[in-house]
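In structure tokens, one chain follows: the form predicted on its own.
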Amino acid sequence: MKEVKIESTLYVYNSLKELPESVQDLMSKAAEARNKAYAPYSKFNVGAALLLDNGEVVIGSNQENASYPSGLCAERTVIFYKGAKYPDAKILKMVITASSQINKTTSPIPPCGACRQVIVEYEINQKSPIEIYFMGETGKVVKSNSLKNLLPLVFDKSVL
């Protein structure tokens, strides 16, 4: 048997004010998208924004459905929209913010497993990392230089 150690590096900022202004602006757009989420069942609103290498910013929010599996997270909503509208553009940055209609979210909320899988597929296909920032409604912000820090053992087309 051989032991394998996997390490990830994340950066934790105490607040949005510590981030570069360009990331603060992007997070503001994600917060606008979050406020437009359709989340009548979970009462959990998520917004995401992408900065593309062509300068475009794309936003998305979670969209729920009474048939729960038919809903879609904000991260997948925005990344699929990017794929449809700007298929040749690379994603430089992704920002995510989440809030609850029940409790105040002050801890960083990372993407779910399904979203991580989708994001890593785009990262692999574009052959360059995607910077990811995530937060709750307020409080600390976490930055990862690549989705691979959040999903170190990726499943991709190379294993098919």
Contents of the next structure:
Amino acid sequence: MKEVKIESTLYVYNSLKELPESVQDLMSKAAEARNKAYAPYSKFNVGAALLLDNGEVVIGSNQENASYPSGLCAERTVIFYKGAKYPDAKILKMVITASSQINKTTSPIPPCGACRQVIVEYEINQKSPIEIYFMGETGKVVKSNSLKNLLPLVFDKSVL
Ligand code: THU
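After the form predicted on its own, can we look at the form predicted together with ligand THU?
First the chain shown before, then all remaining chains and molecules of the complex.
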């Protein structure tokens, strides 16, 4: 038996103001998207924005459905949109912000497991890391230099 320790490095900022203006601008685009989320069931709005290497910004939000599992998270909405519209562009940054319609979300909201699995495939395909930033409506912001920090023991197409 061998014990294996897995380490990840994340950076926690006390507020968005500690980050460069380019990240603040991207986060405000994600917040606009968040406010347009279709989340009548969970009442939990999530917005995401991607900065691409062609200079374009794409945004997305969670889209729910009366048949609950048919809805989609903001992160997959935006990344599939990017894949459809700019298939050859690389993703430099992904920012995520979440807010509840019921109470104030002040803690950073990380992408769910299914979204991590989807994002990592784009990161592997583009052969360069995606910087991820996530936050609530206000408060601390968490940065990861690569999706891989959020998804150890990744399952990818190399094993198929
Ligand atoms: N949601 C996201 O958009 N991203 C996540 O990473 C976690 C959850 C959405 C899905 C659903 O519409 C609502 O938040 C509550 O789960």
